[in-house]
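Listed next as structure tokens is one chain, alone, in the form predicted alone.
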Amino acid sequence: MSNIVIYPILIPLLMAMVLVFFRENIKLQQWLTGISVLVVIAISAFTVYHVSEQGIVVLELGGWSAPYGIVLVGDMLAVLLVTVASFVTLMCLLFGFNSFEMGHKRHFVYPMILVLLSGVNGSFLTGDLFNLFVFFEVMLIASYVLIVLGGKKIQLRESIKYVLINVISSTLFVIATGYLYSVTGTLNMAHLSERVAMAGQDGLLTAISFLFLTVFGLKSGLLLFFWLPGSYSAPPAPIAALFAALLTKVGVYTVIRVFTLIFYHDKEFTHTAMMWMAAITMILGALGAVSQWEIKKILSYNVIVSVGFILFGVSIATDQSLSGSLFYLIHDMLSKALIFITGGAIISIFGTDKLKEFSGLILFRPLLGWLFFIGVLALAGVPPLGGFVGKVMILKGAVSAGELIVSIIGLLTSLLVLYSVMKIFIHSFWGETLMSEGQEYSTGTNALLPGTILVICIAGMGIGAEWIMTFISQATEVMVNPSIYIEAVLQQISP
């Protein structure tokens, strides 16, 4: 059974080697890929289950334990991720399937996504540093496709700026990684967070660990966002939708990883550092966020308000606040994919995305204006949506913590959040209609599927929150008590 977990990175990338051979039969390919994607979705969803009955899943590769071989390590927070992004990634699918010109298609589009889902997958799957940098690189190497195909001028400007960040946070990635191994001897997650806690984390370990997070900073948006907006408004719409709902989840996943299992033991420094690089993330996107006028940029923004968030709840680290976050950062790729989803729709229909320039649309899209509003009240936190959940229970951890300061922080961002959405509502679906008669019959309704889809999963996560918290407390436990994940790892491969 402990094989179940290497099957939503295995099947991805066997699909996407196998797509490459059916170039021209674009129809094939979807349903491939779609089939393909739906198969993940269904094995991650079952080891969610097989995870509460038993536990942690660990699968030994090649035969080697930990803390010499590679493991693929299945905990609630791994499978839980797992099962987001795949079904995150369908419905990005589903956008793009009617979305995509015939030039993205016929270039491996379809290739490339799946091998970027194996990837973002096996970072969340991984037992060991080295092997996350590698899912890293396939995912990034994915990504460096996606973000050129079409190849417009504007894509080939920021994907050298996309490309050179994540060299640079790749090479410190190897530097971090070296040195922390000259220290403690060892990759293995599980076996680092035994070493370091033997050793204590003293000065050394403690600069390591700022290294890791500024590496993660830059690949999560975390204070150093500077590429981050206009990277992703320069993808075709489903993609970005893709990028904002995954890439930096990913960044946002390995800062909870390594900081609740490997480096948690000097917390005035590193927990307080990332609260406040949080904070500063927080101020800086909800000013990006308002000051904008084009959707892209907007949303973008608002990508980099939410990583500041989901890590302000981490660095508090109270059993709460840990809980507040996991359940925000799933809701958050719900609703990063529901509103990059309406919002490309919405691009789409007008042909730009200068919000001066448009208005009037609710009177022939009222179905896509309504889903969209859903996913501005989703990202403002509005009850009952899964959102305010997350965000009641990072506050209130961090308000019993007494972190007063960034909780307002988070409160009036959240405020300039809800501005900045709104924003593009009013402008793009209320006013004069000023559309030709093109732009009326023009399709946007792609979106509709996956966008009604999104809202019923957003607005489920608010209704049931209280059975979705028993699979996010399994989760925290693990977080909040390293052991378990430890021992999970290193006694039942090696009794």
The other form holds:
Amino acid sequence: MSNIVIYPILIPLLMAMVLVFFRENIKLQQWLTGISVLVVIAISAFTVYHVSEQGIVVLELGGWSAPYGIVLVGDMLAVLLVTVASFVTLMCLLFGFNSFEMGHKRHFVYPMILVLLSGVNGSFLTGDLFNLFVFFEVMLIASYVLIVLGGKKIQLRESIKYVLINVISSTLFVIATGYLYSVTGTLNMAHLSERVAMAGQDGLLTAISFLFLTVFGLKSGLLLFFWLPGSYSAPPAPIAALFAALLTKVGVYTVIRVFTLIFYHDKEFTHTAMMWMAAITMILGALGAVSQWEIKKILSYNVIVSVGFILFGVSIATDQSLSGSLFYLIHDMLSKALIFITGGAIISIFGTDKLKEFSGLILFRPLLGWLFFIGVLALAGVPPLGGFVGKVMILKGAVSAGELIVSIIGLLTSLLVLYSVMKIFIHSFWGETLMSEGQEYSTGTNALLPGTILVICIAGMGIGAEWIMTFISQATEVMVNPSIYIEAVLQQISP
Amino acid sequence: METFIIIISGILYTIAVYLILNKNFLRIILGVTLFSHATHLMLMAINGLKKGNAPLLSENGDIYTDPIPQALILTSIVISFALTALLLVLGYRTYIELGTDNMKKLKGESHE
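What I would like now is the form predicted together with its partner chain, since the data block earlier showed the form predicted alone; can you produce it?
Time for the whole complex; same chain goes first.
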């Protein structure tokens, strides 16, 4: 039964290899991609159920027992994120099936998306620090291809920066892993947690934890986000949606994992630093979003703000704020996908990215307008939608921990976020129409199906929050109490 | 011996950082390559170069050399090799399309 956790990694990877052989048969590629992602969603949803009934699932790869071999660990945090990541990928694919150009379809865009999904799922599920690096690379290499595919000037220009910054941060990741190995003598995360707890987190280990924070900050856009707005606005809309929904969130997940499981002993120092980094991230991200006049740039800066907000909750590290962070993380994956998909549809209708050239879309695309509007409300965290619950929990946790200043920063940036995306809505949907006859009915319809499904999910997260919280509280329990994770992974050897 | 290797890798890091901060794209790629090589050397050195026998069952002896750093380095070499190849191709394509290998000119223009 424990084999179940490897399928979300294995199925997309194998299917990607198969698809390479059907380069010309695009219909078949689309069907196979869609079906395999559907199967992954079904399996991972079943895993969520299984974990909620039976507890953490551990798979020892190759039969090597825990601290010596590589393990895959399906705890609630990991399997929930796997399910949502696969679901979001399916939505981006639904949008992409009709909106990718022929060149993209013929040059392996679907295999690369599947490899990306495999790397993302692997990063969530692995229980070994170096294996995490390898899955990061799988994911990143796929993203390098996806960002440059098409070879336009802007794509080449931005992907050079993106690749360089990621290569350097990956090397830093290897350095940090090497340091940690030479200090503790293990790479298994559960074992690391045990050893660090035993040795006590002294100055050396705290320094290493900061190196990790730098690396994950670069990957997730925590404070070191300067590369993000440029590179996320270069690729076509479905791929940008996929990046915004998945890539930075993997960085956020690793911060959560490493700083709740391994380096949680010196919270005074590491978590306070993380909190102020998150605060600066929120401020700078919000100011960036307000100052831009291009849809893709505004939305990319919004990605940064939400990363700051989620990690603010993580840095408080109480039961409540961690639940809120996880809830908001899941909500953010869905709502970022929604807003990037609908935003991409708006761009494809007008054929430009400039806000000032937009006008009067609501007459011809009322459904798209409403979907975008709900996306805007979801980003800002307006009550009936899912974001509200997450934000309330994070802020409640923060206020009860006495962090008033950063909580106020979080609230104010939410307002700025609302203003920045509302600006897109007003400029593109209100006013006189400038569209010609042909434009009116031909474009932008392919965003409606995935958009509607995502809106239903986001609203469902708000209404069914009680039900979702049963899963999330199980995930938080592991984060607050790492011994559950350690016991599940290292069941054979007693400490 | 470990100290010597660590000093060497420190010198490599210095050169790598100098090259990465350059404007010329090819030099940056060389810098990134050196950066990863310095890391590999350092990984080898900080975990002890050779403490004992090879870690094989047939070998006799009480002390074994830890194989994990080597395994990490091997994996990391493969990845950095692939990425260097990708970077070189990317740099070449960029040079062909945009006509420059100067990072300062890759900032983008407002009218795009």
